[in-house]
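In structure tokens, the next block holds one chain alone, the form predicted on its own.
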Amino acid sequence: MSDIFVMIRNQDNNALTSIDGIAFVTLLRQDGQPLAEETFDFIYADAGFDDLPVGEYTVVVKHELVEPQQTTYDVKIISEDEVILLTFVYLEPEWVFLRIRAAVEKRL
């Protein structure tokens, strides 16, 4: 099984936890319907999904405060020994989103 693991990082590749005291929340679906939600985490800005199968999946970053509010990637899982690491970047004395850092690695 394979693991999506999401991370908010700001312009500087430091770790934002919240805007305005609001977390991020991520959620996972597969052929549109929701799977999973979860709630970034205060101290490190990530959040993941584990034991996926092999699949095609889009991952959604939401939050109210920033623009825009929610934010979309599309994963597939080719193999059941990957881990996804998706970095959503956002500028942060702005609260624009800039861009998403995508890659794959193995699972040890």
Given for the second form:
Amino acid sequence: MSDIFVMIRNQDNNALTSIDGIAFVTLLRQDGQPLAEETFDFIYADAGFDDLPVGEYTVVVKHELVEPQQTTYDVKIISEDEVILLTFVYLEPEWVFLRIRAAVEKRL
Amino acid sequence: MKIKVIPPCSIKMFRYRVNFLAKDLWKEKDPICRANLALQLADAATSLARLELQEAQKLQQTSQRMSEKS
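Next, give the form predicted together with its partner chain, keeping in mind that what was shown is the form predicted on its own.
Time for the whole complex; same chain goes first.
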């Protein structure tokens, strides 16, 4: 089984915990169906999904005040015991999505 | 399929935070960003240390109970 660990960062690689006091929300989807939803932590700006079977997933990050309001990233879990690390980076002063950094590590 | 989110205050989340914050810190070149990452890492590592200690004490108590029974 694998995990997905998602973080929100600003352009300076600092945790972006909220915009205008509103936290970011992440959704996990498979074949268009929602599997789980989680609000990002208010201190560390991260969220995680646990014990995922091998397969294809879509990670969605949402915030009503950023442009675009919803960003998606397709993830393929090909082997067990891995963690997929996704960092969604935003330009904080402009409230604009910049890019996604993705990496794969061995699960703890 | 039932998918669980990892609780934000769980030991697992703190292990992930410490691991990935340390990796980010190692790669970061900007001194201000390094300082911010190091502060966040120190904070997460302190919480992790407390949770690891609790976990170790729980394991120790369980093994003591087992040896008392046998």
